[in-house]
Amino acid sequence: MKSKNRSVFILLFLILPMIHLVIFSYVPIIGNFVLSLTDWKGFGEIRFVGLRNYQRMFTNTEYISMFKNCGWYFLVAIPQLVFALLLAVVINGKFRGLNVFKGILIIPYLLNGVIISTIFIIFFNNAGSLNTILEWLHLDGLKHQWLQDLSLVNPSIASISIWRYYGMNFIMFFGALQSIPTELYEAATLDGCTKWQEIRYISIPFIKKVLFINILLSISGSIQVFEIPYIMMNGSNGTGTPVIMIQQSMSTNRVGFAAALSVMVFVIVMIVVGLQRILVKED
């Protein structure tokens, strides 16, 4: 009788958060995919177009060139991680100032995305920083408008996360390395192991997890880029992204479609965590 009630008492108590979740979570997920099968402008008549807004996003070249935009800072992602991953194994240990040392690497990540595009609007103009340090070094020919040219704006946008984000990520790296037993470090050195096979038969074993989160979280991350693309350049001279989009077609009266991009947005995003849940498993 105790454990009856017990879990009525659960199931009262469950009833609020579960109502709460099924409205302002799951309705609102139903309803944006039924709006994504319409041509809706936001009011008026609603028309159901079936699959038509997802045929236009991967047969529009427009649309397509949103995903390789989205490449560009998933590619940045991998110098970003392995600086982060070999400054995290140099400096693994204790010394004095480190605690200052990652208070200054995580500054960028910590700033806010207006501030960060102001920076670098300065830093990539015509007349700014990157193009006045090329001439001191006498490599005018490196000088380019690097906003301005369409092969160069994305990657040169994209280079922005190198900057910002290395330093999180050097703070996990670097957590997980100091759980790492100091003994394993200790016999590896009697059995006259290099730097190199401690670092590819301790180290990495050890934070491969963490390594791989980073990965996943670095795919979800590059689908739903927007502050600073949005900021710096408001998505024009080919830099919209699949969120940058959705704000457009949501300000243009194309809610249908923007509701097509947030579902792909959204089922991109659930496969990655899928994955992490995955291939990420607690020992």
The other form holds:
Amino acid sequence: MKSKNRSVFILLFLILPMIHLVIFSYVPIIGNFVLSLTDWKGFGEIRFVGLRNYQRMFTNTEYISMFKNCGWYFLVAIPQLVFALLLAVVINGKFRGLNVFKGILIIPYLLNGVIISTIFIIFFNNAGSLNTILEWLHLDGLKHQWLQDLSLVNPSIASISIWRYYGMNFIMFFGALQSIPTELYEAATLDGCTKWQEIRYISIPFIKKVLFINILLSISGSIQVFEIPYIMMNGSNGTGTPVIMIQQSMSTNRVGFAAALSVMVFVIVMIVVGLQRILVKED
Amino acid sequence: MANETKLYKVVRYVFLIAASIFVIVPLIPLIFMAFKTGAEYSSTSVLEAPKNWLNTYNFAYAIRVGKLGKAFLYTAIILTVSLFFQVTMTAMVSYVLHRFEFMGKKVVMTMFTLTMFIPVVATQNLIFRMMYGVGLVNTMWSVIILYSGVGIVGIYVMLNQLDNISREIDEAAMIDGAGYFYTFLHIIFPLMKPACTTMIIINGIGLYNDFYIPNLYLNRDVQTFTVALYKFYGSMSTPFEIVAAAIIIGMIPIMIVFIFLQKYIYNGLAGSVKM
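Alongside the form predicted alone that was just displayed, please also present the structure of the form predicted in complex with its partner chain.
Entire complex below, previous chain first.
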């Protein structure tokens, strides 16, 4: 009797979340693999077209450039992570104003994509803050049409990611640093370590794993970029990304093609995750 | 802490002040703009302070025309219902996974772990068709249902908490004749409050700021705040100073949350990586 109750209890507690999981995560992934081989419009008959969707994705330069754009977002992740790491290292201590700095530095993490897009439209516009500041500094030669110039628009809007996402990395690094046992620091002080040596030989090695997780999050994040280029530019001026393309294909009822793009994004993220597993195990 | 030289202390302040400027500078023109009149906006530089700091016209206009009040209401309903399901279901799953041994436990755990790596954007193509098929698109239920899943990060936060709740408490309750449901609901769940709080804050910020899902599913009358703001901003007829005012309004709730709960955000986010 008892064990029957037990099984009923376990089943009842798991059943709803498991159904949710299967319907909203696993079915769509498998479904996309199947649909990516069709030219389904979202209604009517489903016709198989083989790999034609993928062929289109890889031969059309417009689509290829969307995948290339993701490269900019990955590139800016490097200064972003360095900045976040330095910030976490210097803020890890006790000093006057600590809480004020912690408060200011977390602001971007709290803002949504629409707000951030508006802020940076004002920043990058022709008469925006960036050009105004350059004028003040008598650096008129550096003024540009940041959002119109085709060679500048992608790096410009990609760099917004630094402002937007460093906070997340910073908090994770900070948390990892806080978990380092204080005895280690005390021992270092007794041995006469300088602050620089302490950072170099205790802090950095200790948070290597979190650093690694953040690098991989940045890679998989850069393949899924959507909000900023979509809201700011609507994907125009060559700022499209694979996810914007998925969105547009969905709204024009090209379900088969959207499925192929989704599969591509999924596969790339899976490769990154797989790499993580392999590299972390070796460590 | 270790031997912090004078130089290090100076470098630290210089770096932190520079970082704060980096954060604040892009925000300044937005704040200025929200208080400027239309004529003032088009004739002054973005980095010039408004003449009248008490000009509330833009805010009033934004609330009236942007239907922001309604959007806030929908956002509040969606957040409350979704977070309720998220937190209770995550607690239930975590409790079962932590306290019981059963067949298929490993499979269940692996299935939850793997979803962390499935990008949401790569699943919506099909889910949208499903939601459309059952007529939930443009109702808040589509968004609530999607938000009500159990995520692995939440499970880890809860499992950590359960590590600190002695099994003897469960056993004592059962010896006293309490059933499994009673033990969980009246004894263990209340003890999991800190983990629930962390989850509500971290996930609450995430859901409040989410744009992708509500933008996809809510295109008509029912809108969340982010979508209302986007619609507002996307229609070229809306003057920019009004958009700026609307944004300031949108920042208020999150700033209030942040001022009161800063500690939880830092601890919660940091805790979620210690998996």
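Residue numbers count along the first chain shown, from 1. Take the two forms, superpose them, and find the largest set of C-alpha atoms that agree within 1.5 Å; that set is the rigid core. Since the model is a prediction, treat every value here as computed from it, not as a measurement.
- Once both forms are fitted on their rigid core, the CA atom of Pro181 lies 2 Å or more apart between the two forms.
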